[in-house]
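Just one chain is shown here, as structure tokens, and it is the form predicted alone.
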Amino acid sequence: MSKQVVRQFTVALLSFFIGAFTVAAQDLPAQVREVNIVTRVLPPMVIERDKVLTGFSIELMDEIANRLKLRVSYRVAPDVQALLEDIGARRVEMGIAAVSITAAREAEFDFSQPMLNAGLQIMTRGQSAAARNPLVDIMRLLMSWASLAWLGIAALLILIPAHLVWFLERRHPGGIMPTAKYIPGIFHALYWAAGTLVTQGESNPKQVLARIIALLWMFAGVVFVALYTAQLTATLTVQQIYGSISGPEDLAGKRVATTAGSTAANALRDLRAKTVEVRQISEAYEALHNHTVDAVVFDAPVLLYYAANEGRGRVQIIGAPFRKEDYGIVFPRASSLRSEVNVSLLRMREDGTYQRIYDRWFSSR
């Protein structure tokens, strides 16, 4: 008996002490892993204000920290290649900023489910009535490719009438025709037909079936008029609007700043204008402010956020968004912390902590 009571003992004993070191254990904070985090400076991705890093990158961040138990710390990288290539190095965990993911991308590196939806946006200067020339401005309209289109049109119309006046016409007594010769008479009746597309005409053919002609051509006169009118009319409003720029078409030939390396470089360059590539997004601005560049190309959100604070009333944002592209969280190939990032993204989503940050940075204030 006395065997299997020093038995029970000794089992109730360790029990005790098993029970009692889980629960010690589950009172035991998380092991905190540190991360290395690269960024880069971004208003309003990410903002550094006394050497303290904020924006929302960083409080998004921050907050998936907090869920993994993650201790932070971040390096800032000078541009986006430097960025990546701390990561495609290893030097640190992962990255983020303002990186937007493409397929050359996502072949080097992984990317978290996108954290923003962005796109390319186009900003030039603000321009008052009062700062504007119109003499300049009516040059510009006059010499656009608008109005040279219509132009070239209008010659080619011209010749159709002139050549079938001046055949019914060179022949009859009286007819507006001077002279039955093809030159110099088509000469004058390229003048008729000019004349009398702008101005309705001062002479009339004398020959029945020109001026049946001549009635058709006045007709048509009157509608191309008014629809030249009309394109001018329009064209005109949209420079006094916006300049000479009013979307992603007019950039080609024009001097247009953003960042090297950028997505945005690539698609000034589909587009054909003269890029101009900075290191920093702040030279792109001060170029465009010295009139240096016609325009500054780069990511929505953060032209955006531009315009409303340091720039405001000093330039504007022209047109939607184009070129849309997403915002992720990068990692070097094989990271284990992507999925847990991910699941981080997904849960925040869904209890509303991601809107209340989206909010805090790019609701209207």
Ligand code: GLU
Second form
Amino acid sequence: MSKQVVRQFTVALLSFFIGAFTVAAQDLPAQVREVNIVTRVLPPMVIERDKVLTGFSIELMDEIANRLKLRVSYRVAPDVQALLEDIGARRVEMGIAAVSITAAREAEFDFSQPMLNAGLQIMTRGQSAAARNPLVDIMRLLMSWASLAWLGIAALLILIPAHLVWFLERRHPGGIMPTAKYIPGIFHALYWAAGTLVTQGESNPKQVLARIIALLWMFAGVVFVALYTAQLTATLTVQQIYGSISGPEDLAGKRVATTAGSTAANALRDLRAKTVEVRQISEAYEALHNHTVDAVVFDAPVLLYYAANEGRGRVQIIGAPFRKEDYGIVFPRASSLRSEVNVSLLRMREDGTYQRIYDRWFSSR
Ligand code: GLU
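Can you return the structure of this protein in the form predicted together with glutamic acid (GLU) rather than the form predicted alone?
Now the complete complex, all chains and molecules, led by this one.
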């Protein structure tokens, strides 16, 4: 009886261990999955140092891989289009770098939850005071459209008092008209009106009504000069701070570098800039320093990192991002990995891991 119990017990124990072992053996290969990922170098999102990849996006992905027990291997694409082509052709299972989530891309690929808020921003060469030529500034200001518009308005305005004063003064003895004829009398009147507008005039009409008009015209002159001065001062100040580019609307007709196939390249087309498309963002920085372009338009996190590190003192960031975008991890359509990756990404936000990685790359030290 007891022998039977012992036998039964031994069989039960053995089958438990065999069962447990087979379950574990079945689980093991299924757990560690090989996953190919495409990326692209864009500091600080992805940095390549001695053939080793690091950066915000890589650390984020390595952490996700750790949690999902993925064995990841990266390949580096030359530009964002090549990166997306790798995904489209299913040569890889995921793409991560600084890929903006856009309507057009969403129609072709699947994206994770946003992994970083970004947006497009403008960067120009630094305007150090010593490098500026005040003479060039003044010439540029005098030749600017604003100055020409003011001159045009003045030329038109002058016609009114000039004609009135010519008409009233023309027969007045000892008045400012040496002749009663329209020509050359009107030229004297125009000269008087122009002089009065800017310098408050040195000769005054004698006829009563003409004097009243002259007085009103002098007052108009004071207002005109005040407005013109205010406009010149404002333009000069903005130029001294920012140069001639102070926002996206100033990019029309300017030479601007960005990367090929990027959302920035699209935006620059809309803004009618002369776009110079390069593959590596480092080439855009070089073009800026070589004066090949007037500005670089690209993703805010990337430009801000450059301006705070390698480009420090040599470049300046203009204004806030003018077009908001979010970065996402990109998958081929109907990828089974997406929901797992999303859960990890959201958990990382909730447990503080995301913040730690973020701070490592973006907090100002
Ligand atoms: N955020 C840009 C885009 O998705 C990056 C472009 C690039 O990788 O050069 O278009």
